[in-house]
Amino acid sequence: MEVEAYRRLFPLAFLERHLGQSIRPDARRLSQVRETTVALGAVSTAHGSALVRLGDTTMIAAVKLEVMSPTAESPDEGSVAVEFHMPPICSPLVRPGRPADAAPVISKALEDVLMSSGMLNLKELCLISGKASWLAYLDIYCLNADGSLFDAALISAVAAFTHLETPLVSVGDDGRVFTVGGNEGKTKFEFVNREKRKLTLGDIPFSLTCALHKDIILADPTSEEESIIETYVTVVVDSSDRIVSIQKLGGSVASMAAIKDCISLAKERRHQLRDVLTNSVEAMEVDQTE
């Protein structure tokens, strides 16, 4: 029987036949992750933005900030809204006029772990106290699922806050507040903000989604080892290495040794993804440049 027919008919017998030899079927160690590359300013027209990929999986993530009230409640902060979208381009498990039911899950996870991480301090997006605000709305793209989602565009949601930055902002004669592009009437209104500026970003979360199978922790799984594997674990960890949540999915009880190794391989993840993040920061800075 020829390779590719023995795996697409009996695939958790193909996989396990490369795990016995600690090998995976795209020939990664079973806790080596996928080449990931960060290009930021992706997007001309957002705020900020950037392109992903993840081994194959890709993700471009854009920012977009409009002004808006302040509620009662908190009326020196700002607001995030986040939307992960999964068009069917992206697999082809997604069908056309049907939203994938993983877009609303992974939409809710990205926004507790980005509100919860403390990476955003919502008092920056403050312009006027009690009149107005920003309201950063994040949407998230996948052009191409195949595996480890979350950790795809949880990296991208952090590369485009990395780009971000607050436009001009001004008064008008009717005490209304809006945007002002460029360098469109500098002597004609008076700015609530003297110059564009970048947000602090507080402690950043990555993360790393590993599949459990009997005994054996795949790291970064692919969407073909997503689909043989039923119980998977997500632990995000923030810049100084606390742990930020962890989330499993699915299958059998995990061992509480196996939960450690994961959280171990998150901490490891953690440490490429700042260089990779950093990296990218670098190469845009000395495209400016030139």
Contents of the next structure:
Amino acid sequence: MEVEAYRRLFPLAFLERHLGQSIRPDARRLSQVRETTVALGAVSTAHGSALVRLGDTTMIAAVKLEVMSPTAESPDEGSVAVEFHMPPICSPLVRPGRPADAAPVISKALEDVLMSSGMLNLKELCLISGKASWLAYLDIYCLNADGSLFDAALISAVAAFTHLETPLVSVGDDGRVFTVGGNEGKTKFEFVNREKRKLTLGDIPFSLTCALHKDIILADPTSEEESIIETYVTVVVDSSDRIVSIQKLGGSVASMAAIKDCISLAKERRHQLRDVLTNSVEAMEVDQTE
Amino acid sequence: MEYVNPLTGFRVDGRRPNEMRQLKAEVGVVARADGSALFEMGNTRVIAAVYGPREIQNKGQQVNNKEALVRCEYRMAEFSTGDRRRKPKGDRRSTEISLVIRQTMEASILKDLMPCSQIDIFVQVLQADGGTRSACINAATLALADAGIPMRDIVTSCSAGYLCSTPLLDLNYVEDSAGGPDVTVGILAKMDKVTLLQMDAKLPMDTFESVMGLAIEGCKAIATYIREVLLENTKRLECQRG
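Switch from the form predicted on its own to the form predicted together with its partner chain and print that structure.
What follows is the entire complex, opening with the chain shown before.
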């Protein structure tokens, strides 16, 4: 029988024949992660943006800031609204009438991780205490869904915030705060936030998703592997080697040893991702000075 | 506001009245789709993905079982325009443009070769700077060609307007929101037939003919570019096959 037909008709057997030789269908080793690239500034209409590719999985994230009045309980804090979209272009399984099941789950998980990791200090998003603060809308669009969606989405969110530069803001005659775009009236208005334009990010979270099949751990599964093996563990660690979050949403049982292996794989991955991020920031700075 | 400088003849972005924005196209950007393309016209950036022909998912929608069913959905990303949009896909403008793109592409797809099947065209706007409708149709043509779906001809589209007594080709967002007439034309390039024609605002008959003629010229230029891109892509695929 032809290989392609065997792959479609007996996917589990196809995968297990490969795992028996300690290799995966796309020729990766069991704990090898796909190539990751980050490009900052992909969307020129947004205040901060990034395009991330993790193998074939492609995500584009953009942050847009709007001025709003802070709540009474926290008058010197801004807020962040995170949304993850899976438009029908990303996968043959997503239909126009019905949004993908994974999208709201990933949305919520992303929001939780970004808040609990302490990367964003909401006090930095405050403009005038009690009167005006930033509401940051983070929109992440999946352009091609090929497994490890949460990992790619998290990298793109972090990269977009790294690239973010808050627009200049001034107070009008009626007391309302408004943004001043571009070079118009640079000398006319008095700016509230002339000095502080970039956010200082705290501990940056990095994640790794592993698929668990019997007692084999596959790091960074593709969508084909995810559809066969329906048990995954997502581990999020931050730059000080602390575990921010572990998610294993049901699936077949796994031993503590397997979970510990996933955590150590995530820690290794953190070093790789940190290098990728710093390289992309340097690449952007080189482009800007040219 | 001065959309065309009376002394130099340049527009707000430095183009001449009959000059189109810079075009850039890339085929095969979405690996999981049967066919996909990224199309840029200046700052307007659009991704189209085609899935099909595949099994009909909702038998209730099938009208004629001797032809393929073509579906299209147009969406704008929330960060694509200057102000963040609240309702990116359910609103009336998106529904109208989805219908327009579907009917324009249906004129070219040879539907009776693929009965009892469905072809889905999904278009996502990443950056909007005027002319999104045209960019979407051009991207959809490339994506359909990449998916290998049989078509009568390449469908290309371009817009033109009339401001400060000059016909202008390929309006950007600033010129589009100036309130002048906006003519969008979609043609089957080699057959020289018009499939899409939309115009709003009042325009005298002879001015309309010159503006439409300009838009058709623009469409033909885009068709030449699309043909080059498809030829490059085919050569690349041929090299890969060895």
